[in-house]
Amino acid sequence: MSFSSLLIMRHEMLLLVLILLLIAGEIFIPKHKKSSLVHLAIFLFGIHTAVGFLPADTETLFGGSFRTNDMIHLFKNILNVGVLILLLQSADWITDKLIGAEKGTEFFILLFSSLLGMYFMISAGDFLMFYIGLELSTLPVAALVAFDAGKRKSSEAGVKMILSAALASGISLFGISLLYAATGSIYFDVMAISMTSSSLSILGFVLFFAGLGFKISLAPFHFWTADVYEGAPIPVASFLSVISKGAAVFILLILMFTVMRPLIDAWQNMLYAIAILTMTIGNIFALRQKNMKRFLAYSSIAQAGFILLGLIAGTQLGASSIIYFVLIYIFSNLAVFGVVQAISNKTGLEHMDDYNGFYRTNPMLSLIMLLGLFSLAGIPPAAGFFGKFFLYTAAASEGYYLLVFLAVVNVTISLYYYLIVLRAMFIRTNDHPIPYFKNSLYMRLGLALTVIGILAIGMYSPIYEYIHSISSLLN
């Protein structure tokens, strides 16, 4: 391999560099002083994030198995801007439950070994490595679920979490070998040219989304989402809801534009009866949940449903409008999941009711709370508003109107039980109010990367017109 091929995968291979730094690092550096490997781990991943954006070619390796072009490097600046937001939330974490106890630098490989996974599933240029990323990025997150091993949800969350991603992985493994069979191959390029809408290669592509299903919790493959983010810790819950579905959309859409679009005919049916169903689930059970992990999960299951709308479209616009919504989505929901795991790091709570009178004690975690449900619901001025318009218009576009009103129905619902936790923090009183607390540098960093992205990418047009011209690689 030349050096030149080195920096066509400089994601990758700075990402390797920093896990066996890491490792290093758990090798050599005193028991008292591990701590230091919390700094030293975001440290060196905001540098790998910053590289990240240095310009790119298009480029393959590999014979084509790995390719890499403007969008596919963009994916992968979102991915690692999301997990560098994660592990600022998370560092308080780390140092407290995990460093003492020795797993530290094991959470930070197991994490980044899975971003390594979506790296080259993101990557793909046929089936074979799509898998192998697929496999590790999966892998270790169920190792995650199960981190902390003392409690009995947590340890349950795992087992769940591992048994469904291996019932989806053979599902989908099954999936691409019908696709194989009719093709006769498994490189992208070429199955789109050799794609037919014969009975073969529309079970195989049936086969194929359910494992991919799992993965962004589409109904009806999200029966393992709530359960799994409640035993989840919230850090690792927080990964599951923003990165690894963002990773799958991206793929997904990659896939659905390109090798799957000769049976465009045949999943855009399919997917209008998903999107409405796993809007309708996510948003009917969330209004039942008190656990905010739980909350979260069915919000996040609701959220996929609307990605779907853009997907549906299979245009340039439905293309542009996933890939924008999900750069929001990301900033939203970790600055929700970020106030969440700032007031569970310093009282353990969990449950919506704690939340009474939150607003009187911590008001700017409280605004920050709003901020991120808002976009959350669609409400302008937050990014989110921006997002769920630009994918109504790419539906409407395609003449999909009853979609989009189904869609703005289930927006409504949204807003009623995104305003059932806003109504605690700001209107119920509780004689025993959930104390003031500051945050550590970390977290404030954190939390104010979210406010600053939510607010920004809605107001800053040239991000969705960049969007917009480099999803035209799809086409």
Given for the second form:
Amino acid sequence: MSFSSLLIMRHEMLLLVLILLLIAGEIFIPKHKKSSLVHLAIFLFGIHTAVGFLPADTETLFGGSFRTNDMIHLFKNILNVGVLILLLQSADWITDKLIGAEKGTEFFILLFSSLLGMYFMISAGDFLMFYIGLELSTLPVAALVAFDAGKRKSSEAGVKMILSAALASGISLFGISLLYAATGSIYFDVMAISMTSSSLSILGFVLFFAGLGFKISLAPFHFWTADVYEGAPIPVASFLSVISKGAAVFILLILMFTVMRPLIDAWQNMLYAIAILTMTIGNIFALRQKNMKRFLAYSSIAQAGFILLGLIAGTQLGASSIIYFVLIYIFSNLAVFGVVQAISNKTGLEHMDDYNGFYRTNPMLSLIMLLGLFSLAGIPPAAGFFGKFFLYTAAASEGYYLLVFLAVVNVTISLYYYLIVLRAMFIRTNDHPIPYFKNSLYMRLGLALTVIGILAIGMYSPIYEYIHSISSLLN
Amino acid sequence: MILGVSIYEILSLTTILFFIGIYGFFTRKNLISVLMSIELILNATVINFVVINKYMFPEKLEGAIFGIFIIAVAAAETALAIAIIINLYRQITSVEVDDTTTLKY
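To complete the pair, please output the form predicted together with the partner chain; the form predicted alone was given just before.
Expanding to the full complex; the earlier chain stays at the top.
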């Protein structure tokens, strides 16, 4: 191993340097200038994101534990862009709430540690690295959920998150140990060859799936989602629903299409049931929510169900449509969360009825919300339509017509509750609407990036073609 | 290898431990006991890894090393969980599961 091979781990190295720089900043920047840390962190992370787009080699390190190729680089870049937008949107909240309480640097360090864990999880070449990455990405987020240390809701959400996360990872580990017994190795490459469809390996796989199902909040493992999102600070809820879910989908995609490929008959049946359950439960519970954070939690559960449509196909088309959908989902969900956060920062209101008559006072924010929700629901000018369309195509081309039909029914239900929010904003009147307010530069930049993303990804087809060409690396 | 003890007996033990942990997680009324149930699950897993390594694939140490890492990560996980539970205790002076029901439905 030489110095140049460390450059293969460029994403991880840079992020680690960034974390260390922030610790140094926390020590050396005097107290009354602490707010400059926010600018520093966003600036450094912007550089990190830009450097990530440089082309990379296909390589493995540490005897196969760590591997990287063009597809894994794309995954990391997608996550980077998401985190950058998230930081831009939450800059105000950090400056107002955290810097005064001297917790600003901790927030960044925990957030970046979690992102570092996701990098390792995605790049893992064996189950040991995967497990460490999974824990490193989950534990800091649990600390972040309980970050409003003075609020009862936040602590309660933190307890629920850490206990369910620990249970999920424990069950997942038991599954990995059974898979180890069935194949005799923990390396993905070796396991993919020696995996056979026996009762032991299927039991191991089912238990293992629980851990990732928890992170993606699929139906039998979704109970924590709504509670944690409601109690957590909005930037953290946004991180959980967008970045954390995206990373888990990516590694699940890699594992299902390589290591678990021999068990495809078993997991297709399993995913069939889970997909229907997840979509239906997410949508039906979203109908009755009045708190925006809870509402978005159930909406994100429903969206996770749609992702399974591509997974169940098990083809290259399925893989590329999942990556494409997650990319769009990150932008659309960040747009919606951004608007909710902007309103909550200025007024502290999170209830749906508070949004009545919002369009008359703040037309720009309402239009961004409209675009984000249309993209989540899948209405044509927004990119979300194309994402869902490709997922349906992938599932239908493998003959899952009934599943696609049920998904379309679910989209119709979801359109109803997305429109409830828009009705409150555009049609309903209110004697005391939220007054006009002007957002800071960071927030406006963050929202503008999501709007560009939603419009550009849908219209500009080379993005999908690139993803499609790169997803052949899976097979 | 333990003389006179086959792998089936040890795996039965770990499976029983695992399900005691699951049962405890869902039935205990105290957050600390819930945490202890999770420890049972993790310890069952560690034994699983070591035993499978020793009895079935003794030529490599993959399972044993995995076990060490699980122990280390479990310690970190427990420390964080206890910190969060203490944080909750400061506000409601209780660690009962029934008292953590502000967030519901």
